[in-house]
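Starting off, we have a lone chain in the form predicted on its own, written out as structure tokens.
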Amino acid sequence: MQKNQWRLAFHLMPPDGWLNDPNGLCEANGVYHVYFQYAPNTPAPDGRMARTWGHYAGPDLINLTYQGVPFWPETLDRDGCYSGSAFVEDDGTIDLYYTGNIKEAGDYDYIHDGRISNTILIQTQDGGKTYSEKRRLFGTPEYPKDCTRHVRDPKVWQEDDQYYMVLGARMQDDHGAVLFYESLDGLSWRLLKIESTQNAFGYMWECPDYFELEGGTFLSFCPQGLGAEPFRYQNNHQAGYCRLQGALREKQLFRPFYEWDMGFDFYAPQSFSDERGRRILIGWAGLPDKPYGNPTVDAEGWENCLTVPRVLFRNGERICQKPISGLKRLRTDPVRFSDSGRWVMPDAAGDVELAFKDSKAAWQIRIGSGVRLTYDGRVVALRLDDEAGCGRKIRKAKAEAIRNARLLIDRSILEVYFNDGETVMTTRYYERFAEGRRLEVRFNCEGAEIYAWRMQSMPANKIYDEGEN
């Protein structure tokens, strides 16, 4: 088996240990920052409770460099620096808001008692070289009394010189909800309102994100506890968004909930607006409490990664996603063919674009020995066999037509974008490479035009390729 065979070429991953939610996404003074939940050195479950943050930064979202751990758990967050967000001040100061987790010793369920969740602010004025002291803004004693101890994941933004924050919550009646706060200075906060649905839509709403996009206002969140349906809510926890109707300071009506990603591995997305005005979303290519495995834990000492950054744009009530254009700079060795064929990547990293002449025609794509994408004119399906899937079986999405598709194939992760990003499917998969990382893709797509490129490793990941020699 090749050393580091599943380490990635163009997806961000931890240097070692455990990675989960993207945090603190921002651009400040022309530098992009991607923070993430991190448990260094320990990919196994016992190490995750003491998790902190990791940090990548660079001039764009391709040329990123690992910056290390910005801060560690202390008194206010002794059992974990949990998820949060970044707000960039006019002078370039980055305000990092996050949840500090404290679990008291004793026989507690840590839902209704035994847990303290502090909302904490820490700042950097030099782009992440140094950080201020941590400041507790408010926490469990100040939250509404009808909340459980599960209140977390602050996202902060500004409108009309006023700061606003959303926090995910689990209410005492097991309704998921979002708490809205307001502030004049970003330090002293007042509860503005609680938003939820009349009937329970999951028992907990994690990782809320409130943003505007092309004239619409949207709330993204991760409801836990939804019942699975054949074409919806197929994972154990979901991630999606609703369009909101009404003013921010009033009660807002929820439109239908749409899932961001219909694959096996997607959760806790966070978005931000960069200095070019793009709304960019990054998700965790993983799941909490997942029922399937990742063999990188034992074989390579790390687990999980982030999705590629995705630019958001609207199509009516829906949001479409497309990989950032900068990824195309990593393309090399272009190939073009039609209908069907066999394409081999020597390093298991590639980018494929397909245009279907007949949008309702059936087709099939096989990736390696264990991954299949199929379309029958009504349903697109992603199937993994036992060895490649490690417990992942099948995910399906309804599709009246498939006009085009884009496949990002990266050693142990696959992202598929259908119809210009109307439907997206992300999965981890584990090919057992027989020689090097040679990966074969077979197309059976009558009438399709197919363009394929090998993908080079982005700078942050080249170190792992060099370590193989």
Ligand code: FRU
The other form holds:
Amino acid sequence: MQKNQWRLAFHLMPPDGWLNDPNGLCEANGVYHVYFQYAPNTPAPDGRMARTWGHYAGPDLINLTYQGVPFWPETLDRDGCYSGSAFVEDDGTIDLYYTGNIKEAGDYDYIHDGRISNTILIQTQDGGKTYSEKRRLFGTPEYPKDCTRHVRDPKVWQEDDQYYMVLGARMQDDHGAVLFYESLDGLSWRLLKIESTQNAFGYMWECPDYFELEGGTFLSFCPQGLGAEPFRYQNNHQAGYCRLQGALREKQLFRPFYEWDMGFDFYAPQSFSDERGRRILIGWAGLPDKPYGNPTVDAEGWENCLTVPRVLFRNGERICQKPISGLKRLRTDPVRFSDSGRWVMPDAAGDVELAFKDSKAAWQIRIGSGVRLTYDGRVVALRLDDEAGCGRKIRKAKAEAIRNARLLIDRSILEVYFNDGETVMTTRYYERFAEGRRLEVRFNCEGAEIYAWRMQSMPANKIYDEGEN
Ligand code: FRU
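Given the form predicted on its own above, what does the protein look like in the form predicted in complex with the ligand?
Now the complete complex, all chains and molecules, led by this one.
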């Protein structure tokens, strides 16, 4: 087997070890920063290891380079520097707010007892070269009494010269909730309100995000504990958003909840607005407590990756996701065909755009030997065979029409965007490549126009390409 056969060309991944949530996303002084939950050297199927952060930075979201570990667990965050976000001050200082996780030794359930979550601030004034001391702002004894010990993942923003923060929470009555805090200086915080649903919508909401998009206000969060349904909540934990109505400083009304992604591997997304005003979302292409295998752990010593950055735009109450345009700079060797055909990528990294003439017509696409995408006029289905799926089998999404599709194929991850990103499916898959990383895609799509490009590796990942390391 080829060494590093599943390492990615144009997706961010850990240099080694374990990665989960994207953290601290921002652009400051023209430099983009992508931090992430990181456990260097220790990929583990159950993900149970003390986490810190890793850091990529660069002039755009394609030309990023790995910057190392910005900080390590100490006293305030002994058992993990957990997830958090970035706020960029006018002078370019990056304020990183995150959760310091402490687990006390003893016979605890760590839900109602035995855990301390500190909300911590650490700052960098030189774009991540040096960092301030960590500062505890508030934490477990100060959170509302009707919260369990699960309160975490601060996301901070500013509106009308006031700072706001959302924190994900599990309430004592097992309702997932979001705590809203406000502050005048970003240091001393006051509880503004607790937003939840009357009937529990999951027992815990992780990684909340609150943002404006084209005049609407949205809350993104990750509810845990929703029961699976044939076309909804198919993963063990979900990630989605709903539109909120009403003023931030008042109780807001939740509109329907839409899942960000209908594939097997998507969780804990975070968004930020860059200096050009684009609202960009990056997700973790993975899941906590996942019931699926991940053979990169034993074969290659790394686990999990991030999705490509996705620019958000609205279609009514729905949010559409479009891969960031800079990815097109990695395209090479264009080919064009129609209907049906075979396309071979020598290096298993490609970008495909399809425009269907009849949006109700059935079609089928096979990627390698293990992945099949089908549409029957009502439902798109993503099927993986036993080998490629490692426990993943089928994911489905309803679609009354499919007008177009974009496939990002990258060695062991597939992202599919239907109807200009209204429905997205992200999944890891593990093709056993026969020679090199040769991968064949077979289209059976009558009347479709198909454009395909091979994709080059991003600079950060080039060093792992065979023959170059
Ligand atoms: C989500 C999450 C967060 C937490 C982090 C720890 O995947 O559980 O709630 O801060 O991962 O790595």
